[in-house]
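Form predicted on its own, single chain, as structure tokens, below.
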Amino acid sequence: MKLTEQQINYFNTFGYLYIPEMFTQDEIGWITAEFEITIQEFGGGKNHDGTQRTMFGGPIEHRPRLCTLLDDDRIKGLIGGVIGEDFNYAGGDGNYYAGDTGWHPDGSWGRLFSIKVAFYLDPLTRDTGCLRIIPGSQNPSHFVRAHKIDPNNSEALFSVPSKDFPTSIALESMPGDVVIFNHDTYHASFGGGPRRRMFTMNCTRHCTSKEDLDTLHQYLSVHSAGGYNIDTGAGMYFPTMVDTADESRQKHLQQIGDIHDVMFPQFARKTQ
């Protein structure tokens, strides 16, 4: 998959890109089945009672077939099209969601530094928990950021329910659709049930400048296994992701893996 100039312009302007039917129904079938096994065995899914979110790290990293999503040319083309073909894979989270999330960005880097690819495994509408976006809110000059407006206070500020925050949109989706968005983009979910299945892949740009390397250290201090005080046994990533990596995948693991080992030597990759 190669993004068009128009798609890249759209992403850079509005902070997200929605790709319907990226995966066929057969493909999303095995992806969903593998996710269910993973969240049940590794992610605490057996204890989910619908009262709160169940979340676990590295959702594609525990089973060999899910690891191959990082090798998929469509996924690599999507990510590479917005942050460069030499992007860094930076983990992700798998979820049984419960209830609303409220409006939030996943970062405030002030520039395009990191992105999230989101897979929604259930049909979702505006009334049943689909992703909502405030287009353009990744930009530091956007009115939400420039005027320090909290969209969650929309009712008090504007007599408008926060789910209907002005200029926001609801991205209704079906399994097989994929959304990629800038971590700085404000997003939310409202009205969903107690067991919405969703997982993500996080990626950063490959860093060469001091500014980017400093930002990557800040990013990993929070968004990493070590940042969550988790010993994966393989440093930044869970072992299956590393053990099944070929040379092509390894280039997306190397930089963050190396830096993570230095930042969190107590969790560094074990040498044979």
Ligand SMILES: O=C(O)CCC(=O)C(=O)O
Second form
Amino acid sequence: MKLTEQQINYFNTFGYLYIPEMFTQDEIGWITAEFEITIQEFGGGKNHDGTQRTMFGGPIEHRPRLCTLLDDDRIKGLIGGVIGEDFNYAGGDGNYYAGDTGWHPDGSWGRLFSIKVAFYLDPLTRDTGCLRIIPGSQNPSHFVRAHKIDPNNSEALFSVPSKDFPTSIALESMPGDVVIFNHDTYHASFGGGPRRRMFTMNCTRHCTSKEDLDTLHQYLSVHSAGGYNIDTGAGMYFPTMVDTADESRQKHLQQIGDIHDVMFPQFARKTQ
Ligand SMILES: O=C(O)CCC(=O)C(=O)O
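Next block: the form predicted in complex with the named molecule, after the form predicted on its own:
Next comes the full complex, and the chain you just saw is listed first.
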């Protein structure tokens, strides 16, 4: 998949891009089945009782077939189209969500540094927990950021419920659709049920400048296996992702894998 100039403009302007039906029903069928096995066997899903979110790291990294999402030309074209074909894969989270997720960005880097690709595995509407976005809020000059407005206080500030925060949009979605957004873009979900299934892939730019490398270190001090004090047994990534990687996938694992080993030597990959 190659993004059009208009899609790239859209992403850069509004901070997200929604691709309907990126995966066929057959494909999302196996993706969902693999996700279920993973969250049940690895991610704490067996204990999910719907009162709070169940979340685990590296959702695509535990099973060989899910790892291949990182080899998929559509996914690589989507991510590569916005942050460059040499992007770094940076893990992600798998979830059974329960209830609302308030408004938040995942970062405040002030520039396009990292993105999230989100897969929602159930049909979702504006009343049942679909992703909401404040378009343009990744931009430091956007009114939310410039005036330090917390959209979660919308009711108190404007007598408008948070879920209807002015200018926000509700991205109703079907399984197979995919959303990519800048980590700096404000997003939320309202009205979801007790077992809303969703997983993400995070990626950063490949870094060469000192500024970007400094940012990558800050990023990994929080958003990484080591940052969460988790020993994957293979450094930044869970072993299946690394063990089944061909040369092409390896390019997306190299930079962060190497830096993670230095930052978290207690979890570093063992050299043969
Ligand atoms: O679907 C949601 O609840 C929003 C997802 C989210 O907040 C996130 O991935 O950071």
